[in-house]
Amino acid sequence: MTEHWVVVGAGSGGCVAAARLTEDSSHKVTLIEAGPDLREGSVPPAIDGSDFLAAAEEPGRTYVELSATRVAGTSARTYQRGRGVGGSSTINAMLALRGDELQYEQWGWTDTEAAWSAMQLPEEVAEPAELGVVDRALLAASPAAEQVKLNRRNGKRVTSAEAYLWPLAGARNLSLRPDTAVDRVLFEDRKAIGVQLANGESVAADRVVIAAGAIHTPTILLRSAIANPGIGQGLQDHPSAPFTLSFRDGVDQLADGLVAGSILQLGDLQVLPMNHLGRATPGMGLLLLALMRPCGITGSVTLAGSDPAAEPVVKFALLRDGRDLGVLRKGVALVRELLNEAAFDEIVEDVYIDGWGTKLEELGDDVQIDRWLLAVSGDYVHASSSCAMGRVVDDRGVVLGYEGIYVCDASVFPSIPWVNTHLPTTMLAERLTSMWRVDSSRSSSG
């Protein structure tokens, strides 16, 4: 008997879910994505390349009207999320970081080894000649800094679409519907029976997987009137603070090359170098300081209205927990130490901490630093935990109190991973889909 699965969202989780479910010939899978397709042989050069800033400028590849408040009391600003087949894997920095197995063990995930082994994303380090001026300075300034693996093959980005969907081209039991927005999940009693598209069309299904990301998954579930007060609550991201580097005259900078090929991780802190800020901002680079183990979990995603085209109201409430502010303050001291090293002094003329020309040297005592962090702190575009396990879904990704509806993206992490979220989300999807296939097989045989 054929079982029809509808997967909503073709990002890091949705590509894996659709691919793994399609491997079972008893499944018919329809993958629905709000944004444009990404087909072999027609990938825009900017997405294929090393400059993720250029990739994010590709038309239709981000949600241009999506905004979010980072810190309570500050204004909402654009929040960058990948859109289209491949999701954020088409525009991210390609950092292939797996995270700390201790955290996964604390969550009760004892099967991560099998999930990592199943993962189809390639990993490679950049060639030494590709490393930019900030990469080289960071590697020279700190013995703890290291080159980072990237999700690339032969120097080209490999998206989740390429890794998981392209090998299935021509599969008769997989149907891809790009440029198709979903309004809500349809239910009979509390069993999912399909989805309703934004254009009013209904798509019937035996099982529905929502993989639209930690912002748009709760949005769809909220429009579906699911009786669970936890939906959209507990939203997290990694708080960050920018240090803009103005290079000395004569510094050789490749303004469209690899943005980041190295990283520094010390305890709860990560320092990401950015070798350039794009062709529109020549002579500038960045050190981005981020807190990778935040305590605060009070953010939220709520509806702005019933219109499926309306973006939700997103409030992160970063640094509300004083412990997070204290750790990030220590990170400021770390960055200052790095910038005092000869490798940075040779290339950096000035360091700016805001868009008004304030220099790092003007930051004084802890009170000033805290005030600055609260004013300028951003995110790491790592939204997570807005439909967390234990609050909204069970440990198999099934929405609590309902049947036939699953969630498979970063929204279900019990708390934010202590690392960049692309690879953990891919691993999560490998775990969940392996469980679903077993469950589906038992259901069919029963």
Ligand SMILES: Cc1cc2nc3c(=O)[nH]c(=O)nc-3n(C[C@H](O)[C@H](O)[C@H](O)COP(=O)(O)OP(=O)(O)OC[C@H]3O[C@@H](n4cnc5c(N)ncnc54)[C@H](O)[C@@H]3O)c2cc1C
Given for the second form:
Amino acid sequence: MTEHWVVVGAGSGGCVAAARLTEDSSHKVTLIEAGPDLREGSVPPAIDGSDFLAAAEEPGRTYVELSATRVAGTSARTYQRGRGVGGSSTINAMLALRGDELQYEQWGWTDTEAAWSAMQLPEEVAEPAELGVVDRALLAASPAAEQVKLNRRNGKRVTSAEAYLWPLAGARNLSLRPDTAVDRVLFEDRKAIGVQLANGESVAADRVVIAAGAIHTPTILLRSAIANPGIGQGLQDHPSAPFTLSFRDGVDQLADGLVAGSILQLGDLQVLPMNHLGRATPGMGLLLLALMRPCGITGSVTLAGSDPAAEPVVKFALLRDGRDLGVLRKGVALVRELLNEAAFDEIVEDVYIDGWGTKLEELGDDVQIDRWLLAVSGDYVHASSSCAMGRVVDDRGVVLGYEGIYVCDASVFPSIPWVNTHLPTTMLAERLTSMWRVDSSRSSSG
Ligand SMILES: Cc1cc2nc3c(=O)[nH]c(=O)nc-3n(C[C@H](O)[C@H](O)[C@H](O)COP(=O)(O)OP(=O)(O)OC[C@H]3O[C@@H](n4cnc5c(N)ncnc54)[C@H](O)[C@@H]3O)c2cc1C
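Mind giving me the form predicted in complex with the named molecule, seeing as the form predicted on its own was just shown?
Every component of the complex follows; first up is the chain already shown.
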């Protein structure tokens, strides 16, 4: 008997879910994505290329109305999420990091090895000639800095769509509906029976997978009136602090080349070099300091109204916990040490710490540093844990107290991964779908 699965959202989690479910010929899979398609042979050059800042400027590929408060008391600013087939994998910086197995063990995930080996995303380091000025300075300044693997093949981005959906082109049991937003899940008692689209149309299903990402998955569950106060709560990101570098005259900068090809990971901190800030800001680069193991208070996603087109109210509660502030403060000292190294001194004229021309050297004692961090701290575009396992879904991704409804994206991490979130989300989706396949084969043989 054919089982119809509807998967909502074609991002890092949704592409894996749709592909793995389609591999079972007893399934019919409909993948519904709010944004535009991404087809082999017609990928915009900005998405294919090395400059992720340009990728995010592709029309229709981000949620331009979406904003978020990072630190309580500061104003909401644009928050980037990928939109369209491939989701955030079409606009991300391609850094391919797996994280710390210790964290996954703490969550009781004993099957990560199989999930990593199933993963279809290629990884490669950049050619030395591609590395930009800040990459080269970071690699020279710290023996702990290293070139990072990127989700690319022969210098071209490989999105989750390319890795998981393109090989299925022509599969008769998969249909893709781009440019189609889902409003809510439909239930009979507490069993999912389909979804209602934003245009009012209903799509019937035996099982529904929500994979709309850590910002939009909670909005769909909230509009579906699922009775669980945990939906949208627990939202996390990695707090970050920017150090804008203004280059000395004559520094040779590729203003549309690879943005980041290396990384420095020290304890709970990460320093990401950015070789340029896009064509509109020549002569500038960045060191972005990020706290990868925040221990603090978490934020929320709540509905701004019942209109499915309205973006939610997103509040991260970054740095509300003094311990997080303390670690980031140590990171400021680390960045200062790096910038004092000859490799940076050769290329950097000035370092700015805000948009008003304040220089790093003006930052004094710990009180001043804390005040600055609370004013300027941003996110790391790694929204997570807004429908966390244990609170909203069980360890198979099934929404607690309901039947036939699953979540498969970065919203279900029990807490934020201690690393950049694309590979962990892909691994998570491989894990969940392998469990569902076992469930399906049991129910069809039983
Ligand atoms: C600019 C940027 C840079 C990043 N850089 C890195 C990096 O270098 N390395 C790394 O590891 N991570 C990086 N990340 C994070 C990583 O890409 C994400 O954590 C990951 O892709 C999230 O996957 P997801 O499946 O949860 O959501 P997404 O990939 O965001 O997919 C969600 C999908 O659901 C769709 N959707 C939303 N609402 C609806 C609806 N109502 N109906 C239908 N569809 C809907 C969206 O359009 C989207 O396509 C970056 C993210 C961004 C934005």
